[in-house]
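There is one chain below, alone, in structure tokens, taken in the form predicted on its own.
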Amino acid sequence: MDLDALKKRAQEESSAIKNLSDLEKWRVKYLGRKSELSLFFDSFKNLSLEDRKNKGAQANKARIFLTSLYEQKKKSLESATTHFHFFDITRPGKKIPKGHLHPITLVLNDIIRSFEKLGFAVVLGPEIETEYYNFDALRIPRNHPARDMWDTFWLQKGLLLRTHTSPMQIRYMEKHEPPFRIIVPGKCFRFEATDSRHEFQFHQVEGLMVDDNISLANFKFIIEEVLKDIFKNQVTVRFRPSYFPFVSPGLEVDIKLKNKPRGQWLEVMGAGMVHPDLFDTVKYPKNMWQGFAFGLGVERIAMIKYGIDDIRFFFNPDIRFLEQF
């Protein structure tokens, strides 16, 4: 057999291909079960070890040269099919996927701009505190009943995770003279049980209002404003007393749907009146300053806006629950 004539042969069929459906009786004809070089393959056995390895060898050397022509020209065919399809003009466009925002940060948003209508200006504080912020100079030294609201991840020398944005309270304060208003947005930390009403990490956005005339009153008229301005007007605000170490009076502040006039009120914020202790901590002048200070929680505010029933969602990459906001 003469494999140099049946390489040529071949190799000239091949450049007059000109689909795949032509390849590929090509590629039977040279290389299939029954192609001229399968049956120079079978013929070996009547032929002596020595004329074995010399054909066998130059067969080889064929079959590698016709499968690497057979695999050029395959690249070749199904790359002009890739760029040279036809494209129909007259069908509409197709979308293309957009990245979402997070509903967290959405709502983040919302509050950091409803507060910044109000002259609020936005400050950050650390996510690993010490146990004196986060604790002893907002009136909750060691062993004190209130520390158990706070379930801690401890770390090493008096370090901890923050269980709540206050400690920012008496980190800006101690910096800066009043008058002044601020909110402080970030995360928080609990070592509790996770469910569909609670999580381990959590945001919180901390204000702090501080100035020589400032009542509940103030508080009052403030906290509704942001609240309708995140719900559109779309609730009720109810105040009712509560405990916080570091205010006096504590309060709680609670919202209704006006869509869902026989809904259940919902709390999504702990205040009151700066104590003055914390006042006398920082060094102020006593019974110059007055000021209210509040915690309100994000993914409440978020879980009620959106109407999501269970908070793990918020911490799933669940592509299908992120590609609704």
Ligand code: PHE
The other form holds:
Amino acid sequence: MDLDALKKRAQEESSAIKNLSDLEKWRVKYLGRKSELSLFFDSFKNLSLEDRKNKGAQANKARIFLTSLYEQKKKSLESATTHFHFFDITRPGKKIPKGHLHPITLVLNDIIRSFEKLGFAVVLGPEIETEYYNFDALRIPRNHPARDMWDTFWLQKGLLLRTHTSPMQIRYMEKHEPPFRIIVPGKCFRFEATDSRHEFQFHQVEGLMVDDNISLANFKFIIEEVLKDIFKNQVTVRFRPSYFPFVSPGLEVDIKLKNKPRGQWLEVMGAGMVHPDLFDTVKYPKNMWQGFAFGLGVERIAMIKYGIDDIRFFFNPDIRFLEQF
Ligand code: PHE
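The form predicted in complex with the ligand is what I need now, so please give it after the form predicted on its own.
In what comes next, the whole complex appears, and the chain from above leads the way.
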């Protein structure tokens, strides 16, 4: 038997094989029990010892050659096909994490939507303010004790980080004639030590409504409507006299959730009737307009709404907190 010819033929055929089932056929043909090689081995039993040794050694070499050919081919086919073999398109995919809005943004959107329903327009103002708009024009002159109400981050040249959104009252009135109703959502900054109720940055929504027949009754109605809307009727509102230099009279608004009647009242805004001096400052004619103004604390609303007892969570990038919204 011509073993070299057999090896050559086997090698040629194996190099043309492209899949495992063809390779299996090849294995049966060249290495199986009925292969030429096996039959060749079988024929040895009639040979002399001498011949048997000789041919046996050659036949063994041929078998080792074919076996290693088979192993190599199998390996290369398997590595080329592994990818397809183990790719199961019916398996459920990995869940891709989805982003979402920050709790403050959610609450801010709620507040804005509630005021928009009542005809308020949204206006934005600068976070860097002048001393004039943040203080003087609001009847808080330099060296006046009322300035202590707002611990300030001062910048250069009389500029500062606004301590409240009230400067927009002046800026807006300078450019617009009544009647109007606006809200000014935005960030404010105070140079304060932080605790569970105070942060050095927070959000306010300023409100200003000016017309020719406005009283505190209008303010009460509108604020109650908005708070009921935000808290889906589950809230009690309390008005308390207070002082701010740019309103007269001034008041503060506290709220409490109806389902926690024994809980604490939480202050959510300062407010009052616009002081007539402000109308003079923006050169409105005397005794023509009245208005109310308020500054709503957004974090306070969010704390009550979501039952969060520390304001510092909002500016802390702790994913375990943020993931809950
Ligand atoms: N600007 C005041 C504050 O930050 C709140 C306020 C706004 C009070 C409007 C009265 C009128 O404390």
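Rigid core: the largest C-alpha set superposing within 1.5 Å between the two forms. As the structure is a prediction and not an experimental result, all values here were calculated from the model. Residue numbers count along the first chain shown, from 1.
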query	finding
Shift of Ala10 between these two forms at or above 2 Å (CA, core fit)	yes
Gln72: Cα shift of 2 Å or greater between these two forms (core-aligned)	yes
Core fit, then Gln290 C-alpha moves 2 Å or more between these two forms	no
